[in-house]
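Here's a solo chain for you in structure tokens, the form predicted on its own.
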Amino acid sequence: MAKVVVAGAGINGVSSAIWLQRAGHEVILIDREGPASGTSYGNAGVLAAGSIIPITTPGLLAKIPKMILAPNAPLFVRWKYLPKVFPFLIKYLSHANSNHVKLYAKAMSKLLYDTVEQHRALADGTGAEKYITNDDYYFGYETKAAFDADAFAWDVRKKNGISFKVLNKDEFEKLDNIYKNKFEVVVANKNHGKISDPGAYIKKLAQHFEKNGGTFIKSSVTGLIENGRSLIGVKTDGEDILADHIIFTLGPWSGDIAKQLGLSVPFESERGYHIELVNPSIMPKAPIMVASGKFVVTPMDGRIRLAGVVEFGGLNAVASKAPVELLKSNAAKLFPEIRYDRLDEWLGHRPTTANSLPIIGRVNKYDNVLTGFGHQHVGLTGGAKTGRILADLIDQKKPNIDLSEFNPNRYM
């Protein structure tokens, strides 16, 4: 039995902690605020096995000026932050080509394809099973021309084994009449799922971890304790914590730690927003990506969540009004007849690498350190499996997927 510190209590960290605990290790989970206090709470809740297309698709670069200036586009940049983020954006946009999309899709399909099964295995016996459902994940297109323009992405998905069915307007409205006259073409992605309350789900998992002898410490990691090639512990704002192995799953707060680990990762916090219609008079039946606005509508426990929008503005700035107003406008247009008790707003941060690929694996600078962060828009989807992989690596088990594209040491 080894003593393992897991820094970061989002889905990657909580999953790692539970799988390590099941393997018989002593585990300490550390987080600055608590389980599911960040992106793992505020995501769209979709177990999106087919989300293997990055934001950086061919033609994106030409669209950027119009998207930044248009008030109804889902991309925002805080102008004061632009000088700082500009070098990252250059690297980020350099991946907006077909070759990179194909590389990304091949790598991510191996990580994401069995997401529902991975979450069910993680939640088994924890009490969190009740939040997991099997649902098709829909993509709604207002026109056939818009669907046809997305042909490259659907072809890439098909070649990577993603199962989907194209529905016409009438076929989809028979499934969910709440969207009457909203979409001409809808794609139903099969073998997908949903978490009906992401925050409650991860907190339930964390409660199970503590109930079974795991230790949670609410604190920030402020430094590393080294001994030659080993990292023997971490400094926190409360105490020094020693361990045999350390896993860093700090999400959007991974940038500074990555540098201390000797990794030069092109990395940014991508700010994401959601709004929730609480106690709505009508509820959609399944999650849907509204292609025109690049946002996801998800029916959750007692509310409808609209999540999406990309903003570059750093970790510390307060929420912007424009992204929230855009989501409110989209909600009003999509659901003009829905009544609800109140509308809640939320801002969180997605951990984003320049090539959009997560960083999963052992760090060469030390013989006992692993990382699991950078999942961008698919953190919840890939989190259960990522945690399982990290736990296996601690026990020197070889994962059954190729991790080469996620190797942290490519940034040494």
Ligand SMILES: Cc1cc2nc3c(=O)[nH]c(=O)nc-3n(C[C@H](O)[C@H](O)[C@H](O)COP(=O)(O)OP(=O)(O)OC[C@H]3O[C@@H](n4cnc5c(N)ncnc54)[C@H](O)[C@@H]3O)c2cc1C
The other form holds:
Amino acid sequence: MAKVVVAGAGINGVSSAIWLQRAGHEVILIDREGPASGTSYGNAGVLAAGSIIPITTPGLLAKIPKMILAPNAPLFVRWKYLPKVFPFLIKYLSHANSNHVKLYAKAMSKLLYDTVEQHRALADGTGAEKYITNDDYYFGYETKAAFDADAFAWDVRKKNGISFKVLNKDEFEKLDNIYKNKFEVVVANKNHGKISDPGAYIKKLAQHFEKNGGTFIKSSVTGLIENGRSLIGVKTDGEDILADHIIFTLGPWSGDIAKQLGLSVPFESERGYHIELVNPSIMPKAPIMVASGKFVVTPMDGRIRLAGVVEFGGLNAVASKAPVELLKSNAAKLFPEIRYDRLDEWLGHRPTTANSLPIIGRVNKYDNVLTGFGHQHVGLTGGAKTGRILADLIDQKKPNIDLSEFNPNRYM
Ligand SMILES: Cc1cc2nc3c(=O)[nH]c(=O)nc-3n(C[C@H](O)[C@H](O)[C@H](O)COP(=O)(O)OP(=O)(O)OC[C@H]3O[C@@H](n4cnc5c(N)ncnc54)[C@H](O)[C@@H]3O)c2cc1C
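Switching forms now, from the form predicted on its own to the form predicted together with the named molecule, please provide the structure.
What follows is the entire complex, opening with the chain shown before.
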């Protein structure tokens, strides 16, 4: 049995902690605010096995100027932040080509394809099972032309084993009649699912971890305690915490620690937003990606969550008004007659590497350190399996997945 510190209690950290605990280790989970206080709280909740197409697709470059200037496009830049983010954006956009999309899809499909089973295995016996549902995940296109324009993405999904069915307007409206005359074509992705309250789900998992003898410490990790080729612990704003192994799952806040671990990862926050319509008069049946606005509508416990937008503006700036207004106007267009008790707003940060691939595995600089961050738009989907992989790696077990595209040391 080893003593393992897991720094960061989003889905990646909490899953790591639970799988390590099940393997018999003494685990200390650290988070500066509490479980699910970062990005894992406010995402769209979709277990999106088929989300294997990155944002950086062929043709993106040409569309960007129009997208940035159009008020109803889901891409925003905080102008003051542009000089800082510019070098990252150059690297990020260099991946907007078909070869990279194919490489990304192949690597990510291995991490994501069995997401519902992975979450069920993670939650088994924890009380968090009740938040997992099996659903189709819909992609709604306003026009047939818009669907046809996405043919490359659907072809890549098909080649990577994603099962889906293309529905016409009437077929879809029979399945969910709250969307009258909204979409000409809807694609139903099979074998998908959702978490009906991501924050509550992860908190429940963390409670189970503590109930079973795991230690949670609410502190900020501020530095590393090194001894030759080992890290013997982390410094925090409270006590130093010593360990035999350390896993860093700090989500979008991983940049500084990555540097200290010898990794020069081009890394940014892709800011995203949600609004929630609390206690709504109507409820969709399953999550849907509205393709024209690139936002997701998810039925959640007691509310509808609309989540989306990509904004480059860094980790520290306050929420911008325009993305929230855009989500509100999208909600009004989609559900013109809806009534609800309250509208809540949230800003979050997707942890994003320049090639959109996460960083999962052992770090060369130290013998006993692993990372699991950078899951961008699909961290909830891939988080259950990522934690399991990291726990296996600590036990020197070979995970049943090719991790080469996620290898942290490609950034050394
Ligand atoms: C609008 C939006 C919609 C999304 N929708 C989906 C979706 O439908 N499906 C999907 O799969 N993914 C979705 N995502 C992406 C997903 O939410 C993230 O990829 C995922 O939550 C990342 O999890 P994480 O554990 O890596 O990071 P986080 O959840 O951010 O956890 C990191 C933790 O580290 C802690 N921390 C940071 N710094 C320190 C420090 N120095 N010391 C101690 N603790 C620290 C933070 O408090 C935080 O709790 C969405 C994201 C956004 C923004």
